[in-house]
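The data below hold one chain only, encoded as structure tokens and taken in the form predicted on its own.
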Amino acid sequence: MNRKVVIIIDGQKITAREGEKLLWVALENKVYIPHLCAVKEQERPTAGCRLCFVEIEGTCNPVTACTQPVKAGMTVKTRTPAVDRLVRTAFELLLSEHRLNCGECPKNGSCELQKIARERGLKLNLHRLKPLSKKVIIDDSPRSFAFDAGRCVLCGRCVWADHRIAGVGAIGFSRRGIHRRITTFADRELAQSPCTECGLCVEACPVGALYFKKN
């Protein structure tokens, strides 16, 4: 069993188990750190969204909180000019690939992008970057839910739920770079995949790319 240690986050003394990931320690102690791709049960976090940067006293550069294990005496700052700059840039890059139509989105009001914008004083529109043109592809072949690829932020939480919790493996990542996407084998419709429509991938989605159909 890992021993308990004391760390400081934004001036607050916090007791945690040594080796725990910093992101979850902070969140459990009501210290908000932006995140999209992190899954607590994931042994090796991907740190793909690049939103959970923090500064640790004694380190040269900001680090991702989802990959950083807690150590005794650690002093952490979640808000510094360097951290805010990195988070703002990562957020704008996500928005450049995300179809911004919040009023029509089923996740409107409970979207993690909206929460990040609210918590960090960021705007849900682009100033420095231009949106990448994406063809609107909506797979509504399943009976109970649909997938809007234009809203997907490639966090991978649906893939984790599909593979690790449901144990199905109907969806996964495909291609690289700006062409990277989440899809089924051979890009078939979800209804033609092994998908069992358990709904776990929909519940895992933080942005409304996967959503349940209205009855």
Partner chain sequence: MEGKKETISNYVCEILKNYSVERRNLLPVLREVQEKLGYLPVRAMEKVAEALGIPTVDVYGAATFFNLFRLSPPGKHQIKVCMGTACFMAGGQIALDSFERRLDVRTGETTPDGEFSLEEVACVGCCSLAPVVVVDDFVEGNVTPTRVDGILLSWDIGKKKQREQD
Second form
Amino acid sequence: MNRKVVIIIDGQKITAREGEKLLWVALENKVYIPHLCAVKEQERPTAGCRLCFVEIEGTCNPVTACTQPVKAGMTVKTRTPAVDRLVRTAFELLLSEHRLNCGECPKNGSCELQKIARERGLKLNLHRLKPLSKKVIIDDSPRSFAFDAGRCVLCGRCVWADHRIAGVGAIGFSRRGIHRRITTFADRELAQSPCTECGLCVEACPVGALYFKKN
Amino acid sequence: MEGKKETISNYVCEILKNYSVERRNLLPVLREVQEKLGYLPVRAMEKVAEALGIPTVDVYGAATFFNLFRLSPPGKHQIKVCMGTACFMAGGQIALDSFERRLDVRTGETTPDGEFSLEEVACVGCCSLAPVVVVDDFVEGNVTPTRVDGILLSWDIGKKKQREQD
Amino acid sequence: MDVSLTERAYIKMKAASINNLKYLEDKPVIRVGTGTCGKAAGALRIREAFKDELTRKGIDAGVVEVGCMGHCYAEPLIIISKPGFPSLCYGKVDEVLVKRLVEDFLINNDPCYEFAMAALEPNDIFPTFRDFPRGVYEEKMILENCGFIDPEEIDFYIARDGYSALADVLNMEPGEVLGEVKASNLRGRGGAGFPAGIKWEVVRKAGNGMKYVICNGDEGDPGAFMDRNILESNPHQVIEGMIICAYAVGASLGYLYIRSEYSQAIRRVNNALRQAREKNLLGASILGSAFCFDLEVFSGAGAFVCGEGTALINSMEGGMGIPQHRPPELAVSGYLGEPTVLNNVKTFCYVPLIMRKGADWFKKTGTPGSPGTAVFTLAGKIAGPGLVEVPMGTTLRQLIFDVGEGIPRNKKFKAVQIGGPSGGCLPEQALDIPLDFDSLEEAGAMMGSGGLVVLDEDDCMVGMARFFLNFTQQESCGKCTFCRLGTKHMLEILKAITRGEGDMASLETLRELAEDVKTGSLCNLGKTAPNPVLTTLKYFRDEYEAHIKGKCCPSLKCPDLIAYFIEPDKCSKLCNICVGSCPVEAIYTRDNGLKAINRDKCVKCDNCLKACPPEYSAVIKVSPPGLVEEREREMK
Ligand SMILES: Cc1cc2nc3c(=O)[nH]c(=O)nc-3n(C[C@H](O)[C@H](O)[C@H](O)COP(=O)(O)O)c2cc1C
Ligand code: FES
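Same protein, different state: after the form predicted on its own, show the form predicted together with the partner chain.
Every chain and every other molecule in the complex is listed next, the one we just looked at coming first.
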């Protein structure tokens, strides 16, 4: 087992196992760091959402907490001007392609984006950027849940749940760059895919992209 | 239709014989399938996934990620307009616009009669001839809108001759 | 003992190769450059023309296909070596010249000097490339053999001492080999300039398990092709470098990752691997030693991002080409999780030379921080485009004005874009910085892929920034927020500016986004993508402001901000050339015979401007487009 070390996060002394990822250490100690894509069990973190930035004494640029192993004596700051600037931009970028209609969203109140906005004092609207229009495509072919791609933030947690927890392989990433999205094989409806409706992907979704239908 | 599906499967099975059942063979296999069939039909991707023991959606992911792969059959003639740096500066966009206008398709599409597909490519390595267009495997240099008309006209004439001979 | 064994094997092999090439002695040899560039310019036709002509005239001469010498402006290019004459190089060869050369030179001993470009060896009769302005600065290390040897015949390489470094290395301790590479301070030529020796050492020390050596030939910069050129013209030198690397780090298997578009390179490398295996330079107990190593080609499937190490590995493992967070570095956990050396084509190319001639020899060229040479693809507004190899530390000014022979048509230099989509645009005042890894990075550009594009007064800097960003935006893998969305928004802002729809606030947003994408992105694609924007904003802000405030493109390039106009006092009225040239019938004749352009129909293709005879030069471009109405009002 890895040895225990003491680190300092925002002035608070915290004991942790050496090599554990900083994000989980902070969260377990009630220090909030925004995050969307991180999955604790993942050996090599995705590090795609770029929201979990923190500053570590001795390094010049902010680093992502989900990839940063804990080392003895590490001093971490979760809020600095540089961190706040990156998080603000990353958040606004994500919102620019997220269909913002919280009032009608089934995750209203439990959405991770709302939580980040609340914790970091960020607005749930765009002020520098123009929205990138995404076609509204809702796949409600499964009996129990639906997928609204216009709300997807591409964190990939559903793919992890589908492939690695459920072991099904019904959904995955396809295409590249700005066209990257979550789809089934050949863009079929979920009902036409190997999906077993276990619901694990829906539970993994941090936003209102995958949601259970109301009975 | 059923028969076509069968041939696709047969081709793919034939190709798969040369590879071990390992995920890392995915790209070489897909490349060979496309070389054989001209594109990656759904049936072929399913077959490859089954043979390599990976989810179909993973094959789809790779097939849609890389520029090389196409999911629909290509046109009989492929027109590739170079969009490398030198060609861009010398008016590659103008050449591309001209083809779009004349063929009435957008880049990446195939004409409805299946005759031409229009694509962009990165530097083909003859920058001194910029702007360059590769028609099938033939390189055309210094392509102006006039030359675009010339290229298409020569195809038309060629086709008419063919018809007359037939 | 081993010592004599590998050396004896090599001596025998070299003697055999020289013997195999005997048939080319004592008769004229015609070398035809058939790299992709040469082929595009019609080299195969020229080769056939020579063969036909030689047969017709019954002349005994060798016709050899060679790679590319880098003089792309002069393709198709041939070299004729005839006993009694210096080897002479001829450019822009066509069928007529073929006939003449056979008739006058091969039969009648008149080398047609008026068509020759240069001689290859110093002589009393004709200047060599060394006597060219570019020859003074050029120093060929890794391109030396390109264009002289037949890449499809291993004998050519071996006869020129190829694989002798390998034969020596196999008698050394792997640690000694590594020591020499470290001492040479060879820095990676794939862009970042990381010292190769240090990377190799990590892999060497990583235990005794499976290890891999991979050559990165995924060259994705839309304007660079030196790696392709080397793979096509001299594949064995890369292979030899890789075998030496494998010996030094203890790897037993390697791959050459080559872009799928480079079909000729893939074919030639596969052929080279086969020949090397036949000669026991690859495979089990190489040259009779105890060392075993083999190489295979993996052809990429066309994605710029796969040039990034972790993405390259992911694609080789059967996934999408998506980069991953580092560490772990590839040297610790690379292909299939094993320690892996990944180096660029050029980096491997230097290795046999360093082993043959020593680290000190290598360090004599270049600067202390960046020893050796640098290879560039010169393109854009330059009189002598092509591939060049110059010592590190050469200044941009020397490279552009001496080696590249300056800007054609007496135009004014505006900027140089260096390092491709990850590099930056540098202005006139930066021309005296020396070209090496560190100086360029300081200036905001990057050595990158070695693409170097010269821009003159007719090129729009905003348009250039937009071109490169469009490329990186399309090639982004899409995993991380900054690169996927940040570059997209930056591109949208740039598009708006080039359409005349930008405002000063969006310019500020553009800068902020560029800085954040640079610090916040996951991999180096995103981290470097903003460079073209940041450098143009820094050095050419006035052009951005002209687009925004004046709705004007000062270089008359951005289609939405220009209009074509026919100057009434210059138009001949009687000539109809412009009318015929227009692909959309936008040009009409007024009652008085004057031509005019219907702006609603005009697609701004430049055809009429090119077609109008130079004695009139009546077609002009104006910006902003509103100026046309002003002129028309004046006319009335
Ligand atoms: C987006 C991107 C594209 C790259 N493309 C290439 C390439 O085409 N060829 C190359 O050798 N290195 C490329 N690199 C750099 C490689 O990741 C890596 O640093 C290099 O191959 C290491 O070899 P070297 O040390 O010999 O330079 C690229 C990097 C990035 C981030
Ligand atoms: S949680 Fe770290 S990048 Fe997404």
